[in-house]
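Okay, so here's just one chain, in structure tokens, the form predicted alone.
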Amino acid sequence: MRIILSKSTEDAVDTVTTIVLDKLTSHPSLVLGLATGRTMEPVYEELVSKINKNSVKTDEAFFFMLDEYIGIDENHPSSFKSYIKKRLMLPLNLLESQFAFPPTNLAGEVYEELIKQIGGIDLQLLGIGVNGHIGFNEPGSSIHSRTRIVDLTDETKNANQSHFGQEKMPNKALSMGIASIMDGKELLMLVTGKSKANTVKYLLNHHDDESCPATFLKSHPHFTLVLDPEAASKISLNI
């Protein structure tokens, strides 16, 4: 596990986008796993800017989405497909055929097989929930879990309700499992903000703890954790 303590949130975002850009530059057919959420918004904004500025080829790259809500249309403004179309696909003129979206109308095994057929995910981007979830793998998720339908906790629903306004948000989602994520060749997690400080502290002081699914990632041979000062505010530098 590699930990990168950044000087600012902007610096943390720059670190993540630089890593992705370097991978795309050296490996144009990169298979990139994409996360969503507020933490990732500045990442995609800066990544688009850097790709355009440096004329980086993206036409051979392929992208897998980490999860998707069940019970809303794929074109719903709060779907993760809409999220990534707005922030990455359209700004970079990427083709929809370069993306794989969790098939909420099918079994998770279909998504697993697609990932297997393409040769696996080279680099998986990740955020983390306040309760330690990754993707929609809520506390209690097994390290052996695969892409499946999951029930969202009240904590997660409350955190995401603002995206739906007065509309009731879904209770379920289809998410890559812990084992599915761990199959990625490299994992890159960005954590920012004071609200995640206790989560980061717990993550770094516990191992293989189902109550905080992110702790499973620490056993991955190529897991990089990028923190801004607020997210790192409750840990010491000599971890």
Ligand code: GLP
Given for the second form:
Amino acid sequence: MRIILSKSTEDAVDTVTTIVLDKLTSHPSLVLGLATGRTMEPVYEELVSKINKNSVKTDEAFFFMLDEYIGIDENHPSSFKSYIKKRLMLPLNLLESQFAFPPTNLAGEVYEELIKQIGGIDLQLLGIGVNGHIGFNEPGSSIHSRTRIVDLTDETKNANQSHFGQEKMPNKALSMGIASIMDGKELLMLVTGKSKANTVKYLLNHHDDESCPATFLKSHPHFTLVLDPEAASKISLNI
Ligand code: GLP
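Having seen the form predicted alone, could you now give me the structure of the form predicted in complex with the ligand?
Everything in the complex follows now, all chains and molecules, and the chain you saw is the first one.
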């Protein structure tokens, strides 16, 4: 596991987008796994700007979404499909056929098969929930889990309710599993803000702990964790 401590949130976002840009430049047919959430919003904004500025080719790239809510229309403004359409697909003029979305009306095996057929995910972007969830792999998720329907915890629903305003948050989602994420050739996690400081502390001090699913990622051979100063404020690293 590689940890990158950044001087600021902007610096952390710059690190993540530079890694993605470099990969895309050297490997135009990159298969990129995409995460959602507030943390990733500045990442997509900056990635779009860097791709345009450097005229990086994106027409051969392919994108897999990590998860999606069940029970709302895919065009709902708070669906993860709408999130990525607005932030990446439309600004970069990418085709919808360059994206795979978790098939919420089908079994997760269909998605797993698609990932396999395309040769696997080269680089998986990840955020983390305050409770240590990755994708929507909530505490208690097994290291062997694959793409499947999951129940969202009250904590996650409270954290994401604001995206739905007065409307009730979905209770379920289809999420790539821990094992599906671990199959990615490289994992890149960004954590920002003081609300995640305790989560980061727990993550760094525990291993293979189902109560914090992100701890499983630490045994991945190419896992990079990028932290801003607030997210790193409760850890001490002896360098
Ligand atoms: C979401 C997503 C995760 C994301 C996490 C944190 O709901 N399913 O992929 O990493 O929760 O979100 P945020 O960045 O808004 O804190």
